[in-house]
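Just the one chain here, laid out as structure tokens, in the form predicted alone.
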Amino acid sequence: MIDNFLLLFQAPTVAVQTLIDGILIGAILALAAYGMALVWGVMNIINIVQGELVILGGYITLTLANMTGIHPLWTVPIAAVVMYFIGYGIYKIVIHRVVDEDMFISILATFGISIILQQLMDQVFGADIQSADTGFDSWGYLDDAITLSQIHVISLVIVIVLATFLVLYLKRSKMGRAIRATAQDARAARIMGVDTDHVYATTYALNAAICGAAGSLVVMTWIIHPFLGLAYTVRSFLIVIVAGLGNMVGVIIAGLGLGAAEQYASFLIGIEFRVAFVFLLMVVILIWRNILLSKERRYLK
């Protein structure tokens, strides 16, 4: 460790490539927590199912891409709109039913469907390590002492015109509207004549289609199995905490901040820690965020 720790100095260019690596893995894990955080911050359910919905998105792009022999990367709508009415159909079927209650009914509620959705995938898509080949090559630069993997800077362009639409689709169309206003405050919301139940639906389903595009990037960037999921629910969730519910720039800062942290832990302690990493760095969040509260509350006392 002390020596990788080292080689960070001696080598610039070995620094310089893993925070590269690290800024393009994370947009696509703040294109998730955003699923995440709009979902928190309109139906104030924490959706434990997120990263399962990111996985089975990236299944949906192996699935096409290998039936029709188109490349995954046009694939990447068509997860999109599947996820959509995957996650309206659980809404109706379960979330709708948990909405209203205690939140941590909602977390064991989704917390279920994760299990089931591992089960299912495992037994529709087995549980061995996949991945979709996109036959993209890396650009090098100094002697190939940084290189830059096409798919990584492709993915980032679709986070950054995702992003754009989801800003402008909230801010500027009529559900959109009535997304923010339920947020705001669901019971007024619902005086002014909106349809409270079917935001909701929308929402969740919206959260759905963001998970299915991650995943399509995901499982073209690294690799994809059934019970991967919990560790994109875990970064997902560090993030909204991190950056707050409802901020958009927030989640992007946070999430290339993460991906980061990440990239520089894998290269310093080993890859085969980088998960453990993520949980460790929850901890330290959580406890960090709760001393603050804890200081805050006795600030106004």
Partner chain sequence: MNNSMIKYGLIGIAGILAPIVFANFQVQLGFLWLMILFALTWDTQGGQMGYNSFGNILFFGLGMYVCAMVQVGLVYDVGVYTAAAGLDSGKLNGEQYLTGLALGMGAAAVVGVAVAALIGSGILGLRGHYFAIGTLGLGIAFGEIFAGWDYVGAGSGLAPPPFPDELDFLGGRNLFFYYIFFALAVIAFFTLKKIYASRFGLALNAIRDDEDKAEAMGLRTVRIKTISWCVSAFFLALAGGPLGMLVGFIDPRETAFAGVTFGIWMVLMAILGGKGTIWGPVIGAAIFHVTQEFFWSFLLGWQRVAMGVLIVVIVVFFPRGIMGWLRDTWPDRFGEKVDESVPQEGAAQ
Second form
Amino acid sequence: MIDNFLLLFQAPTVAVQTLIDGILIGAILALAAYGMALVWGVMNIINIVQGELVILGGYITLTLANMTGIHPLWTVPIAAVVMYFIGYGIYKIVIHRVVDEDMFISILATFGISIILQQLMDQVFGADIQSADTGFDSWGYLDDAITLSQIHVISLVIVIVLATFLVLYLKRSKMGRAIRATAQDARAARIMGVDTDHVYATTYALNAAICGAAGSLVVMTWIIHPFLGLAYTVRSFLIVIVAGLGNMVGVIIAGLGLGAAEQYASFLIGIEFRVAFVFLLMVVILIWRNILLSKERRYLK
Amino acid sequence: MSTPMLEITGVSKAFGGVIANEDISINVPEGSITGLIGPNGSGKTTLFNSVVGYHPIDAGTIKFEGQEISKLRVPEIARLGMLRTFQQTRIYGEMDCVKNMLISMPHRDESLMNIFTNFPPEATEKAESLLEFVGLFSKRYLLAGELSFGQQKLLEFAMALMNEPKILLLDEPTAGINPTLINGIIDRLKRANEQLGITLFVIEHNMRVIMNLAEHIYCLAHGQLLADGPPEELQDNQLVIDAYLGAH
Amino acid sequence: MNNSMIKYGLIGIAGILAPIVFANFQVQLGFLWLMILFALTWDTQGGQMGYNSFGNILFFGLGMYVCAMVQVGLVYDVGVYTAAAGLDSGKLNGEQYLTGLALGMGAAAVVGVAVAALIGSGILGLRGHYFAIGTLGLGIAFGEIFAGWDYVGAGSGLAPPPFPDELDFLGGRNLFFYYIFFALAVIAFFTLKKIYASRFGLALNAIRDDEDKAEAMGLRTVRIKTISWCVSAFFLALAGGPLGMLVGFIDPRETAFAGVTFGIWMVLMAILGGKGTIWGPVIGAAIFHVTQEFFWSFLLGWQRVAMGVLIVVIVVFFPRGIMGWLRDTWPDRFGEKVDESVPQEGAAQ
Ligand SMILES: Nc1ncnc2c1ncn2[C@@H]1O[C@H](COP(=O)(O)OP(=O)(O)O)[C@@H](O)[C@H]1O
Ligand SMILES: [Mg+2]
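Go ahead and give the structure of the form predicted in complex with the partner chain, now that the form predicted alone is out.
Every component of the complex follows; first up is the chain already shown.
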């Protein structure tokens, strides 16, 4: 660990490389986190199944690419659309029953769904670690001391496109305005004639679509297996509590930051502790923020 | 006049841009019933919150029996013997009234050892007699959350008495209560003051009630102290009359 | 002899005889008591205090590792032992085994309580869903740390020494551990029942109903919350070691820090039976465990999917649980009634 720490200084290229890798991964994390913030802000639900929706998006890409032979990149929109309908279905079967309940109930219910999805994916796709081969290469700089994986860069571009689209959709479209009105005050929105049940369904489905696209990128840039979901849920949660709800720029910055922090941490303490790092970081940030608030005699709400 | 039990000097508190309290000084003498009036939003509840340590204050000092308490936290101040009730009324909804009372026993000398002991029979007796005092004896085994709003207010008052405070800060004790019951409440507040020797500092919106109850009244408007004096004097004070009329 | 003594007597006799009568089900029956202990200790925070923890499994896993490390460590070097997993050299004689178990459980309890006390005031300062997710993260983080720690076998786990043949006079491994779980559950039940009736118990309920009010009334909430967590940690850490030895293998994520199985089952069992009651978690655990065994027998391969469905069904349709339903239906049976009798004279202040 000490050796690796020193290495970061002796070989600045290593430090830069780690930073670049981290930021490129962080963009995808930010995407999933934005979906979580959307559901949280609009429906007051912390969606524990978030991570499984991401992983499921990855399996859709894998399956399509393997079955039809099309390039995985083309499956990103397909994964999003399929996940949109899956999200809509999950809302209609379970979520709409817990929207107005205590938040603990919805946490448990989505936890239950996440267990169901994990096990279904395990049954259907097997427990192996998998990834999609995109056939892309890397660009090398400084005699290949720093490399830039092309698929990572492409996925960053896709994330930016999707984020722009989302922001425009929420700002400009009729549904987007209804979603924002519901997030502000659901009761007032209802009085104004907004069909909040439809808004909730769309929001949840939209979030699933975002997760689907994110998962599709994850399987191309990284790996998936059926039990990896919870880590994405916690990453999303972590990003949201740092950035706050409804703040796209904040979410992106926090996402990139988390990606970089994770990359450095796994370089320093070992890749096997990467997930532990993410989870502990979340706990530490929660407690730290709460302690800061308690100086003003308040607490996290 | 005896020594002040509670001495508020130059207290200010702002929320962002809203100045809720500005340079407020108030003395509450030991054994007295002191009133605090003012139109809605004039900063009365904020002042109570500042006094009991609910939030830090921006400026000023708050002394309780001569001790500076503005840096202390809510439970510490409560254990010193200063208690408050809430304007919205807060009780333990899923516990019955007797349990609400029992857990309101003073916690001053609670230790790691006796925290696991049971309540002595005297505690239950005291709880029941105080519930009788506020007229809730027959309801004592009902869940507090199932009581009417007025009954909950009475229960909250009884819980405060159970805690044997030296001073009790009451935030609108008659708000939302059936007018036919208000005289009963005034009577009980007076008895708590006279018989149990508890100093009272009362926020009240209902002028008739506070004129009946308090010996000395302070009036807030827009976060500032407008006037103070005995009820008869304040009744005729043009500033106070304007503040109330202006608010409506 | 009153009613409740007869009730306890019958349950006690059934508990003692069950593993002898149903000798083929000793392991399942032992698990039943463990599940009861899980639900009871979870409810101390979740039901009584209103702090819904998803991380109490942390203390169970910690206890399991500490106990096994002490038991192995008294005889071997733990690192060498785990590296040579599966070798015959991992045997202990009867005396070593029992001494190791006793000292291991003691050490586990100490470590469990110490960790709860140490992190308690920080974690328990979080409220509502922040607490729920914070504890969830903590439990998983510990599992991941042990899964990366080579000294205790990392991700491939740790196999505690096998139950020595010379101890077979105790009735064999399964029966021996059955009685340990039975005893732990019974002790936990009566301890909790006792403290729920004390000042402490009412303080827990007050925090659950309105923590701000409790503070305004002078309650030492931080201390009370931390002690409550320590009590649960104590029993969970004690139970961890025996379970590792009964199962014969400690997988960091699946046996010890099993957040998505044991960790969430605790919550569910207490909810199913009825949060905030002493019998609710017991009843919930019993029903849940039997259902669970059925899933294993008839839905092999899909049992966890069924489990997930069960979770959703319980929380969506039955969030008040059995005891909650009984209480809503017959409130006067639970003592909630208007009492028109006249108060005793002479009790006035
Ligand atoms: N926690 C708070 N955050 C922001 N503003 C507050 C807060 N509490 C009170 N205020 C504001 O301070 C002013 C005084 O409120 P309050 O003390 O409740 O008045 P009163 O009790 O006299 O009706 C109001 O304008 C109110 O909106
Ligand atoms: Mg007020």
